[in-house]
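So this first bit is one chain, no partners, the form predicted alone, shown in structure tokens.
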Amino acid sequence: MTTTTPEEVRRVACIGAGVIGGGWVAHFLARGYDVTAWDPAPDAEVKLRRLVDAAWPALIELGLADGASRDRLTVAATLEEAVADAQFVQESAPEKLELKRDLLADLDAATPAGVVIASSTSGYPMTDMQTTAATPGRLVVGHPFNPPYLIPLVEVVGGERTDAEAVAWASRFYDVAGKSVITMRSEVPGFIANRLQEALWREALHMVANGEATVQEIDDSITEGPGLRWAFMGPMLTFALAGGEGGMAHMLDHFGPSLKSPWTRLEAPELDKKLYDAVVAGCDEEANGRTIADLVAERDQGVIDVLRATGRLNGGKK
């Protein structure tokens, strides 16, 4: 493993500069790192710098680290150039398994020995992605939540051939870099947060497909209901409070039988054209003329307001 400690890292390489990769670039810049990015798309640099510029006002409000500057971003011409002097690598390529396997093998070959390489994959186990890498022990999953520059969570887990030391190093690095880290005990497809989010998403699609609720009603049901509690207290502890003074035990005794009620359909519905069109049209209607840029700015400010209101704006614990 690398002799560089997480605290000593100064240069990060971000491979892939789309929404997630670009969000990582913005985050690392805001935390005072030198960042080298690479993406094979011909217009990648223009889009990346535009994304960073759009994120910067939110990052200023969150609080920049000493020395943080957009001028510390370099866009490399090749993958090899991007990782040549990297002390940590964050891969954020599209979610295609063969692409991930090939790219991680290429990164492993090009990155200095011992440097940890993390994948932003939203669902693939590292065991399935590290199969062709020469030194798979340094490959870990570092799964963020979108946008990485704003949402604190990152889930860290290794594959069957990942060294435990690499997982521990990555977890500590993300902590130093200002993230809220969950180091998972074992691999599970989709990790923790995406599995929970996907269950809600599937039920929402069923309700739209069956004409049981509109896109607007589904969003309102969360933002005006449980989402207000989830902003500072997760579903488990929230349910414990439903048990009153008896806590979770009383809640389970009282509401346990409802687990047999037909309140959810976890199998995904068929995403046919009718459902596809209904979801797209519903989102357009809900946006009510606001552009994606408008909605991004609104989302960013909303998250900042929640973080401030719950005492977590500058990394404080709730």
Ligand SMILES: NC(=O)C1=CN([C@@H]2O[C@H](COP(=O)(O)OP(=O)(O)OC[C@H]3O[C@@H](n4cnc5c(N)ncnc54)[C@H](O)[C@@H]3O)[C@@H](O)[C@H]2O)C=CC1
The other form holds:
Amino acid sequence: MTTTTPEEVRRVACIGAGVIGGGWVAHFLARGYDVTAWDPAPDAEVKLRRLVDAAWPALIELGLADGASRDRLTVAATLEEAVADAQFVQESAPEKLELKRDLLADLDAATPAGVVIASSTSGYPMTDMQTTAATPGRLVVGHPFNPPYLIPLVEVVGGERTDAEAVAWASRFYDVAGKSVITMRSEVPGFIANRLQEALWREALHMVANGEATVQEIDDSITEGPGLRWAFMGPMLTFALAGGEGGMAHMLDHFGPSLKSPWTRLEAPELDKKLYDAVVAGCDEEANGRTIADLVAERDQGVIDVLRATGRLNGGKK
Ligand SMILES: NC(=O)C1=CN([C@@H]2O[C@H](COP(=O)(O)OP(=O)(O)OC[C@H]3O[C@@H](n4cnc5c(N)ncnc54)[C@H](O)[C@@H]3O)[C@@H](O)[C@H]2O)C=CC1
Ligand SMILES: C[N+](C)(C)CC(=O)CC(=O)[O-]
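Right, and the form predicted together with this ligand of this protein, after the form predicted alone?
Shown next: the complete complex, the earlier chain at its head.
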């Protein structure tokens, strides 16, 4: 393993610079790191710098680290150049298993020995991605949430061939870099948060497909309802309060049987053209003329307001 401690890291490489890679770049720049990015798309640098510029006002509001600057971003011409002197590597390439396997093997070959390489994958187990790397012990999952420069959580987990030391190093590094870390004990498919989100998403798609709720109603049902509580108290404790003075024990006695009620019976819906079009059109209708850039700015401001209201403006951590 690397002899660089998480506290000593100054140079980070971000591989893949789309929505998430770009978000990681913005986060690491705001925390004062030197960042080198690489992305094979011809227009990647223009898009990346646009994303960082759009994120920067929110990051200023959150509070930049000493010395943080957009000038610390370098866009490399090759993968090898990007990782040549990296002290940590964050991979955020498209969610395709074969691509991730090949890319992680290439990164492993090009990155200085012992440096930890993390994948942003939304759900592939590292065991399935590290199969062709020569030194898989340093490969971990570091799953972020969009946008990584504002949402604190990172889920960290290794694969069967990952060294426990690499998982511990990555968890500590993200902590030092201002993230809120959950280090998982096993490779649960979808990790923790996406497993929960996907359950909700599956039910939402069923309701749209069956004409039971509109896209707008689904969003309102969360933002006007449980979402208000979830920003500061998770689904477990909020449901404990549903039991009144009896807390979770009374809640389980009272509502436990409804766990087996028909609302939880569903398999994933078929994402056919009709459902696809209905969800896309519903989002356009709900956006009501607001562009994606407008919505990103609105979301960023909303997250900052929530972080401030819940006393979490110190770099995003509780
Ligand atoms: N979009 C989201 O909300 C989240 C995505 N993720 C994960 O982050 C990763 C990236 O997803 P997005 O940023 O959404 O995708 P994206 O499509 O916005 O960006 C992917 C980028 O990778 C580049 N790319 C293509 N081939 C590449 C290669 N061989 N090596 C390096 N870069 C390559 C593309 O040019 C593109 O800029 C995926 O693993 C995804 O599951 C994780 C959390 C949230
Ligand atoms: C849509 N997604 C599965 C890629 C989302 C995530 O992985 C995390 C997030 O940002 O919600």
